[in-house]
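To begin, one chain is listed below as structure tokens, in the form predicted alone.
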Amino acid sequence: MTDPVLVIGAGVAGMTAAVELADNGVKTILIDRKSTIGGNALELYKAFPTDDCFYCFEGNRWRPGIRKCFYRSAMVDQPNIDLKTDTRVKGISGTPGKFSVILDLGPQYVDPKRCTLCGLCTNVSEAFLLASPQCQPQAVSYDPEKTDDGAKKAEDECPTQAINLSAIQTEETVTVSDIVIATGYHEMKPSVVDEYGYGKLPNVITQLELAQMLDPNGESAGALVRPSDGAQVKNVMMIQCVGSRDENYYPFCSKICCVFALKHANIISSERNDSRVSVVYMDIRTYDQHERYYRETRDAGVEFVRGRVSRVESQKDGTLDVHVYDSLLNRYLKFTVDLLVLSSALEPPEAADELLSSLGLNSASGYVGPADPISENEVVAGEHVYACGGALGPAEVPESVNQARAVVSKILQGRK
């Protein structure tokens, strides 16, 4: 086969699959809905189980400097990868091994090959933003909804003429031999779960928002502060299984939420010595080697309360009174905290149902299901169609990498 492989989603799994296919001589089209690749992991600060910066997870073992930011050179220098950001799948037709895919390419307001990160545009207009100092492609992005007088000035004065505010949406049809679905997952925004006050009380946030707060590159430069007034956080409470294991929202366990929470509790306990952490849980599920997070957080003094939150009340000083039913003590307790962190369900990405339907794939609670549920080939979603990482359900970084490599192995075997 000479047709390229299409990889949908440029998170951990998608990038790994694309790099390893490309390094094996397979032309690969890698697309992502966002202007910056990296997926959820771009915002995780530290990635378990190693607690490294996400960019330092193990990449292609053949590439020099394999553990440090492996994908940077791959995305920029690997001629077999055609990276398309701000791109969505509009339609899929054809037959397995000869798919015809219509790609919807968003306007390219900033040419990443010309952008030198000189800072001129971000200094004169709020419509331009560098998503992260480590983002790929290394270029600013433009939000037309935030356009202002400075945007035109930035376009006119850009020294490399990288900005085109008149850019339009286009379409492109590609023929591919195989499709790899690596669309990941989203964190549920729990505004519909009334008892927690998310979206109404500023000091109620999610685990992903906490990760962004703890990140030294984030808005608060890593300081643990209350969103309402910027005051230092002394007491943090985390609530597990918000929206997951719940018939009203998502009946399944999101698998890695407990480890997310314990990782953050560990970071706060060890790096923010003035802050106390408590965790309200139904069951702590630290599978595999992640039991160490539970042991370490207990040793660090993190308080665990088995029960459920009944209500959250905001006080005039910005603190929150959290009423919890403790099922072990069989009584109600009240905690006063500065920050309430919700471990929300991890849900399938937008348009997942449409993609599954267009390819005739099985659904597993909204995620991609294996073509043969009885076999152990979970990455095989259909004939010449594969899935890996969060597209199969919530997954940690090493698991996503291993699944991506399994997909690459299947594709290479099919090309012999």
Partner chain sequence: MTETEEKTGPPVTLIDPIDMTKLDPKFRNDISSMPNGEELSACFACSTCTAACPIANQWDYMPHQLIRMILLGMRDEVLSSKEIWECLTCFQCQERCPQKVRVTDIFFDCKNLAAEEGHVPENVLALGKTLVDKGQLYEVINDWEREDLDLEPEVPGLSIEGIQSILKSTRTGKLVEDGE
Contents of the next structure:
Amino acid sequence: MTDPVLVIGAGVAGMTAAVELADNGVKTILIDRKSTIGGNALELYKAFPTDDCFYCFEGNRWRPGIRKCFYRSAMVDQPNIDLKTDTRVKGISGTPGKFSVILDLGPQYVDPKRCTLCGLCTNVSEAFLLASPQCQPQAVSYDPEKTDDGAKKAEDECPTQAINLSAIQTEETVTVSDIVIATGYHEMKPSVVDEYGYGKLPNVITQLELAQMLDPNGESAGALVRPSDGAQVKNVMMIQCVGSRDENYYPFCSKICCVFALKHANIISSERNDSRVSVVYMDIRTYDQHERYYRETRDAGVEFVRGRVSRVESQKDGTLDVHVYDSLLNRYLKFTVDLLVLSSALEPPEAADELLSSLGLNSASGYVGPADPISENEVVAGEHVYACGGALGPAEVPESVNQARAVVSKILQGRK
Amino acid sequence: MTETEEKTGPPVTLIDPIDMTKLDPKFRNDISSMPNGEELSACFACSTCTAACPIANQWDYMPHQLIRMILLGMRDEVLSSKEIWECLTCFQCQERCPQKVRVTDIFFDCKNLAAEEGHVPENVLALGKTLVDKGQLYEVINDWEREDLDLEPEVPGLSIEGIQSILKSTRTGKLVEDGE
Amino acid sequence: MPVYSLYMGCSVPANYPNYEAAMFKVAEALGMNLNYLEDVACCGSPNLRSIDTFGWLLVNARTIAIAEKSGHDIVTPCNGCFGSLKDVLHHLTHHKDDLKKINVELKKMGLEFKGSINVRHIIEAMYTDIGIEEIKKRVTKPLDGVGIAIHYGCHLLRPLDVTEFRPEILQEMVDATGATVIDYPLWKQCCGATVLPVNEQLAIRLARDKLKSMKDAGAVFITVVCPACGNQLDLQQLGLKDSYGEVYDLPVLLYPQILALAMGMNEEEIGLSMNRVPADPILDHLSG
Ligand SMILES: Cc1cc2nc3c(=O)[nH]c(=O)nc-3n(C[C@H](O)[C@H](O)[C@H](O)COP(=O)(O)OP(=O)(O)OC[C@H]3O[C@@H](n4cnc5c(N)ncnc54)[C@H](O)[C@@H]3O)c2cc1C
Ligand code: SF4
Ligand code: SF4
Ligand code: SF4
Ligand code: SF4
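What would you give as the form predicted in complex with the partner chain, now that the form predicted alone is on the page?
And the full complex, kicking off with our chain again.
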């Protein structure tokens, strides 16, 4: 028997790689450091380019692995996939084709194979949480830091005996033939770019935070409200290229923020009747067919201002005064807005550099660089080491999925 | 923008931004509902129109800026600008616009709105008056020239009342009347 | 023999009877039957459109409706008239709401706009209906090699979806006379005629840039198909000479005058002496 493949990161890219390898008879270990899989695409509401709801991709109906609304998805049920949540890589040794990987497994307080989401535990204890009705694996999570008297009661009364409060951290060493890095990206916290007041002014948020606000399953049930006081949002301003294309932060273009900013602008102007959106930009980079979002948002009345922000001032009534230099008009404009949304840079995830150095891979501004930038396939990061999706740099879902499939075909070829 | 400089004391701020809440957000709708204004909102400020325009270099507001000002709601500034009247109506901007914004047609719409508010340059108004009074822009002065060439002495087929009676009941008539 | 409704407007008859005469002579030779439209109004020019679009639509819709009664296409030698009539035709066939309003008014005059005929520039009618081959057959005194710069005029070419006039039409028509078409960088640029009422200095500078571009490219004379463009390019040469001592000496001929000369007609028939900048270089060329 050949050794299994290790896929690190269970976002869209990692899940796709795992499912397609498993469907081809390859044993796959899929790990994610979080207790819920899905990665960044979890709370995005509608997805470009099809505008499907992220919970249930029309185009992916046939593929239960990606469809998160499925009760039991392939991630849990496909016998060739060994899904380990709350799990990190502690060390890698061995040789290409026969890596020895030490996994650090977090305590498994709730057994996802047993939990039926009955709700008993979340009723009696604050320490249990159902992240989303669509979460995968379909199980509640337990936070030991919030433990209370009810927790013990839940453990005792759980109808399926899924809870084990005395679970402990464990280690496991696995031998794998190939490693797939699918660790995705992280949205930069733009507090460092101090002219926008992120972190100080509550009504200054990021695009990912806006996506979560627009999500019908989110905290505000999809209503667009000011974080400061819950008031209805009437005027939204978006600022592009915050921390991207800036030698002080990240030199690269984050590539998809223009598209998702306009996707959000479209949702706001078409579904939240009275809200007006302005977008302050240096260039609008709606690559390829995504140009349609640019055209549609203009038709929908979204205001585009080419220029940069001079300053943001908080007003007593909860609004923000934003002074913008309009370089096309060569004038300064003053806007009054309820919500300032920053299209913040998409940066490599935490600890990405450790993974790169332990495997001796190339770095491309902190992301996984191709082993041979000129002749090799971009998904080939080293000998028997591959990368796909956001791990290679900012990418949309279809691109991430394509790269995952490229990885799968490489691995299958290698095994023939 | 208002000129707030007082003779006593220095100006209040160095930068006096245009207050967006003081502008007219309906202006863009007014224009886009006029003849050939439909594509107005498609403008993405590429400034191709300005690159194509033979005279923008002489202007305070370039064609792409005028379109921007319409989108932002700067009604007063656009309708009182000299630029819309100096526009040659050469359609070079409109022909090259990558978003099919009918720039020249939109400036015609602006001039109509300006005229509705009574802003028409004197010499343009004079042409309107000529049409109402004489029923034509040019009259035959040297009829001997026509006769030398075996042509009938008057402008052939021209109906003076045709245009006079129409324009008396449309905006031209009103403008000419108000101008007197 | 193709039959047309001829719309003269007021500018050609008042300022350029020589254009009118040459056009008739050439049309007759080519077998085109031109009938003056009767009882039609001045088109009002773009200036009318600027201050009163509705009045402009109505005046020109009236003209088209009158021509529709005879069923023949309208032809006109003036870019201004062509631009106005063609634009109104285009507008009313694409904007049903405005068409309704216009027809309410026209009905009071016993007329109706149906859009059943086309509006065409006389040059395009010659090109399409008679054809380059037929025209060439009638050229007896070809203008061998003489360099002609074409000024098309804005409202002939643009907007293309309205005017449907391709520049090649006039190029081939000039080629047919045996002359050489001179390419020059500012061929698309406006002559400045429209801005005369609001900013004369600007109008002069536009004409100057244009003339300079033609001269630098080696043009011997200029051809136009519009009285306003002709007037501007012709007259401003005299002005530029007086105020700046700049001499261009580029005779400005209406296209039918050129064709007439190439067909062997004489200069009196086509009123060549009325052109302000003397046309001597061409005449020398023809006699030489
Ligand atoms: C606001 C916003 C809107 C967007 N909208 C769209 C859209 O409409 N359409 C579209 O196509 N794309 C959209 N995207 C992009 C989309 O989110 C990404 O393409 C997609 O999520 C990338 O998936 P991934 O699997 O590569 O990475 P991720 O989703 O980032 O997943 C990476 C996973 O790896 C895990 N991980 C990271 N490091 C480790 C580690 N060291 N060990 C173990 N696990 C680890 C993480 O916990 C995570 O679960 C949007 C992005 C943003 C920010
Ligand atoms: S009580 Fe048990 S089955 Fe019910 S939600 Fe909690 S862990 Fe799941
Ligand atoms: S995608 Fe747009 S917002 Fe994002 S970095 Fe590139 S240009 Fe800036
Ligand atoms: S060319 Fe068109 S799209 Fe570009 S700035 Fe001008 S009007 Fe806007
Ligand atoms: S139509 Fe007017 S604005 Fe457009 S290019 Fe000509 S002069 Fe400039």
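Everything numeric in this text was worked out from a predicted model, so none of it was measured. Just so we're on the same page, rigid core means the largest C-alpha set that superposes within 1.5 Å between forms. Positions refer to the first chain, counted from 1.
**Q** If the two forms are fitted on the core, does residue 87 show a Cα displacement reaching 2 angstroms between the two forms?
**A** No, the C-alpha position differs by under 2 Å between the two forms.
**Q** Taking the rigid core as reference, does residue 126 move its C-alpha 2 Å or further between the two forms?
**A** Yes, shifts by 2 Å or more.
**Q** Does superposing the core leave residue 271 with a CA shift of 2 Å or more between the two forms?
**A** Result for residue 271: no, shift under 2 Å.
**Q** Mind pulling the C-alpha shift for residue 157 between the two forms, with the rigid core superposed, in Å?
**A** Comparing the two forms, residue 157 shifts 2.8 Å at C-alpha.
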